[in-house]
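Presented below, as structure tokens, is a lone chain in the form predicted on its own.
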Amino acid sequence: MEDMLFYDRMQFAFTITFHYLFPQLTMGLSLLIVVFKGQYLYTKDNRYNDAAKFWMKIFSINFVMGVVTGIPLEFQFGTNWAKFSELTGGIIGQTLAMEGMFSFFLESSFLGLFLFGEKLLGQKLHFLTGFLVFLGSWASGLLIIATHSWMQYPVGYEILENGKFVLNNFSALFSNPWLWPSYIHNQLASVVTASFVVGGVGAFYLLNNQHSKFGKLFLKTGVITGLISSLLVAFPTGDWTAKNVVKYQPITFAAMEGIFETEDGGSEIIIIGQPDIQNKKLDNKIAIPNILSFLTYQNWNREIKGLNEFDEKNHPTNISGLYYAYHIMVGLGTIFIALMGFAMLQLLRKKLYKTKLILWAIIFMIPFPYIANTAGWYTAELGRQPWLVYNLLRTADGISPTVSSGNTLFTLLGFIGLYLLLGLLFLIVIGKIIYKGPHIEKQ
């Protein structure tokens, strides 16, 4: 039984954490496109308009490599998790069915016509076009984070006595105090990532001397946005999410900030630590006094229950990941913000663009909100655990007993070979569209 949930557990993580990759870039750039065609239409300045068509271009690859990827997932539900399934369908179906119904239509249908209608349309349908590529985009990550946000902390609800858990308030689901700043903070996140996508591809062009207007506006843009949406992302977002994890899963925020014993007289926030799970304490760790509690409360004395505050069989089961995860997110969230308010100065004083140092570390820091994001979504799943539906359905107890871990470790093999041949071919066609550049139209 050990195996087949660690089997399990480590099939969907690799599936999920290898599709993430694509929306969360999807989502950030569908806004930066709608805000590249608005331009256009304000300003009539081509370059808006061929900048708006270029990124549609890599929209679409992450578009199609996200539905490839999200297919396997859905199947998952009824091979490895089965019971799961069984008892919370009724509730979760809906928004994922809602999720592939309407959002994906609305996303791929109008995407057909942004890439290919320009002409038929005109310029206003067009931009409505784009829009409702953002619109479908970002209604996808509701749905789904609804979802989430009903295994975090469930609502609406009633259990049948076969056990099955049935929806009997469905507003519930939309007014779920978990899902708003959880969503709003996901949507930024994704917003950083593209914004980095943006301004990195912008920086290669200035430092390589190709396509250097476009190099300009996408450097330009993505700085811009990048600063915004980091701000946002840690603060009000970041911390209005913390806080609902501190009201609703106190335990998972102790260990979250490696908080293993309850303090008398405030909290200290931990810098650098590394958990010792066995001892039950922080090694090595370096820490500000009484900072938690004034962030967490507004009160440099107020108390933070610890994990010898609760039950060890309802700890986290990976607290040592749990906290490195969060930490790693909230310290990359913190270089976002430097390095990318240090670029906004020096483009207020107009010397951007031939600040290499400032390109180079744009382009080098591109992978590193996706990694941001991804220890963002695993805080959030460790968290959660050893529950599936927090404090109502323990995470072994939704597994198929049917199915062997022979039979998944076997397709968790096979998932691996076949997605980072899928990756090796994504890379090599945005490679190759980035290197050619926007398509330039004559006015």
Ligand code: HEM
The other form holds:
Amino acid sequence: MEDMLFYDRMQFAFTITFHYLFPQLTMGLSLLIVVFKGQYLYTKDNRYNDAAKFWMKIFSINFVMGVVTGIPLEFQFGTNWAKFSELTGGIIGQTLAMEGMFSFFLESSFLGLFLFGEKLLGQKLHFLTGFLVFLGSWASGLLIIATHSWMQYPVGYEILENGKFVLNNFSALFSNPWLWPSYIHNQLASVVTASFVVGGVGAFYLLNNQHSKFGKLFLKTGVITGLISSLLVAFPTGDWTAKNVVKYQPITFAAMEGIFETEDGGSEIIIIGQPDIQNKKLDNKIAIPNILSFLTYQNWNREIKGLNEFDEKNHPTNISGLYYAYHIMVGLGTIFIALMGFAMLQLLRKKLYKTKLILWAIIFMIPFPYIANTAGWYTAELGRQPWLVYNLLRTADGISPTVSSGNTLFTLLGFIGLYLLLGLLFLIVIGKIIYKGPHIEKQ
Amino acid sequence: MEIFWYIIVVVMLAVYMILDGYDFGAGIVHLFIAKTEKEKKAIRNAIGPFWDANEVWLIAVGGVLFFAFPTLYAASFSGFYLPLIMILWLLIFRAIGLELRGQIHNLIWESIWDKAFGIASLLLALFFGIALGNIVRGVNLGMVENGVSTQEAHFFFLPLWNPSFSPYAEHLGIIDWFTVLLGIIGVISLTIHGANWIIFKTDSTLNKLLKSIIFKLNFVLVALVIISVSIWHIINPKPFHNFIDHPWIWIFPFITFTGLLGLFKVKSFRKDGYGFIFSSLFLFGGFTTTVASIFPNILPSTNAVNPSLTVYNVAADQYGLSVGAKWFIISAVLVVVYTIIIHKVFKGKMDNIKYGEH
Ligand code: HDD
Ligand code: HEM
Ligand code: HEM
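Show the other one: the form predicted together with the named molecule, since we just had the form predicted on its own.
Full assembly next; the chain just shown is listed first.
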């Protein structure tokens, strides 16, 4: 039983972490492509159209990766989490089915038109198809996060005698207080990823003295959207989500922040430190007094409960992992703001394209929004443990009763091998497209 | 409400078979029949802008099954664990075979992805046929051993095969001679179907050859269908009782035979799309006939201890099903609109679009 649970969790964690590397770029990039295409319609400057077309190529390959790695997730609810699906399918199945019907059809139908239909459709309609692809991908983000929010903070349900969860209020799924802050935060974070990718490719062209015209355009766009989205990710949306956690999952919040003891007269904010779970304390800590109480409650002296006040059997199962995930996300978020802020300053002073240090830094930072996004999801998911549906259904009670651990390990290894291959191919192909650069259409 | 959702699921599955089915069939033709680069390219063009939207039908039907029939979803997905995961792997190979091939011009690269696309399509067609076979044959629900359930009444697990390959062995496997028979029917009918699509959407030099292949394969298909119908009663003790109780469902076998007969005239059709219509009729009829023959069962039980899974004992509660119906109807209308739009824009022959080239 123990190792069945372990492999089921590993497989889900591995496959979803890999999946989310792609949709975050899909969602962010679809917005930037719409922006490029819109600028083209507005200015009639071909450079923008070429830029949109260039990013579409990358988008389409990234999209396919998202599709093929997304289908296993939906299947896994049934294959590996059968008990969970049986008990809650009547509720979370709603939002998942809506995702398929409303967003995936929209996205995949119009993507074909957007990729192959420019000549057939004319520019205005072509812009419209691009916009619909964007809408589809953001709708899919909304519906998946609505599903996820229900697991974090279940609403609109009733539990029958046989343990089944049944829906009794459909609209509650969408007015869930967990949903909107989480959704907006997450979408902005996907724009951060896309901004660093677009800006990073621009910086690469400039440093390499290649396609400089596009290099400047990409870098400028990346820096502008990157600064805006990094700021909004931290404040107000990061703040909103953190407040939800304090309110609805105080024990998770204590673990995220690394607070073991409740402090009288306001909690400190921990910048650095290593949790020592055995002795229930934090080693090597650097902290600033009272800030955390202020950030959470706008009150310097308000008390925040520490982990030691809660029953140990409801503690998150991986406190150190949760603590690091959260601190990595927030730490990186701070660095993004600093870097993009500095780049913006140079842009305004018209020195950006020559400041090599920033160009190098932006290229070097391309992987980090991916890390921050992943860390954010680990914060959310490790924080939910040991619950599958918060406070109602334990993770251990959700797995498929008949699938033995040997079978799960077999498929897990298969996924690992296959995804390593996919990742490698993806990098090769994308690298080639980036190296070749945008294709310049004659007037 | 259960019946409403049951019909939705069946129709969506049939649409999925018809749409993604032609992609699989095209893949099989690509693997065995297309020889020159030009022929292969025509095939990829014929399915390029569509396969992704077609695959969404699978995702969508998965979602609908999940919320309308959660118990069925949970029981069957965990019970058919291994083949389902393998289907996922094959779908991955099919997709990257199509999408990555054109990205790098190198003979080795191209031939690897050609094979990946073709072989994955072939195996997918086989697996889906086998899956249908498993549903007709039923499974050991509750994993009964010596008259006692070892699991909750609706859960089960099947290995890929057991050494006897027999559909009525004590310990069943997913692959046995009966399910393989349906798997082969799947491969042949989808090959015909995919060939029809290629004829419809391209002016390829292959088209003439494909017509004669369809004509020949159709004899094989008819023979296999006759064999499977005549042994159906070994697998399912009362195969025709629904047809006796509700004579109107004879419409489904009738559709199947219309499809089969129509296909014999493939060489003399005036319009290239006709063949595709008939093979779609065959697929639709074949699938609906099969599910109608076991209704209201969805997954029959092979033991006497636990009851079969039926439309009624696996559905979600009424409130969920009825709010679901509201948004579903809206979304279904939208899907129809999108489908019409893309097929309008990409109407006619598609030899000259630039699919997968950069
Ligand atoms: C570029 C990525 C990125 C960056 C820089 C940040 N976040 Fe974040 N965060 C995410 C990407 C992300 C995410 C991946 O999008 C998550 C996972 C779940 C979700 O909805 O968004 C998330 C979740 C998440 C959660 C957990 C919510 C839960 O338990 O469900 C909190 C409390 C925060 N964020 C707070 C912050 C704060 C205070 C930040 C200050 C800088 C911050 N995030 C920066
Ligand atoms: C893309 C972002 C996501 C990432 C990176 C992510 C990551 C993870 C990780 C690391 C785990 C394992 C936790 C553990 O076992 O300790 C997990 C579990 C799980 N997550 Fe997520 N998750 C994401 C989004 C979602 C969403 C949107 C849903 C729901 C629709 C979801 C549902 C689940 C389920 C059902 C499990 C298995 C049960 C469990 O271990 O709690 N996840 N996820
Ligand atoms: C348990 C969690 C998840 C499941 C079951 C899931 C399921 C899927 C499926 C089936 C696809 C293929 C869609 C197609 O054919 O077009 C897909 C793609 C996609 N997913 Fe996920 N997904 C999960 C997590 C996430 C998360 C956390 C997000 C973002 C918030 C997300 C956003 C997307 C988007 C935008 C796509 C479109 C394809 C792409 O962007 O590459 N998914 N997902």
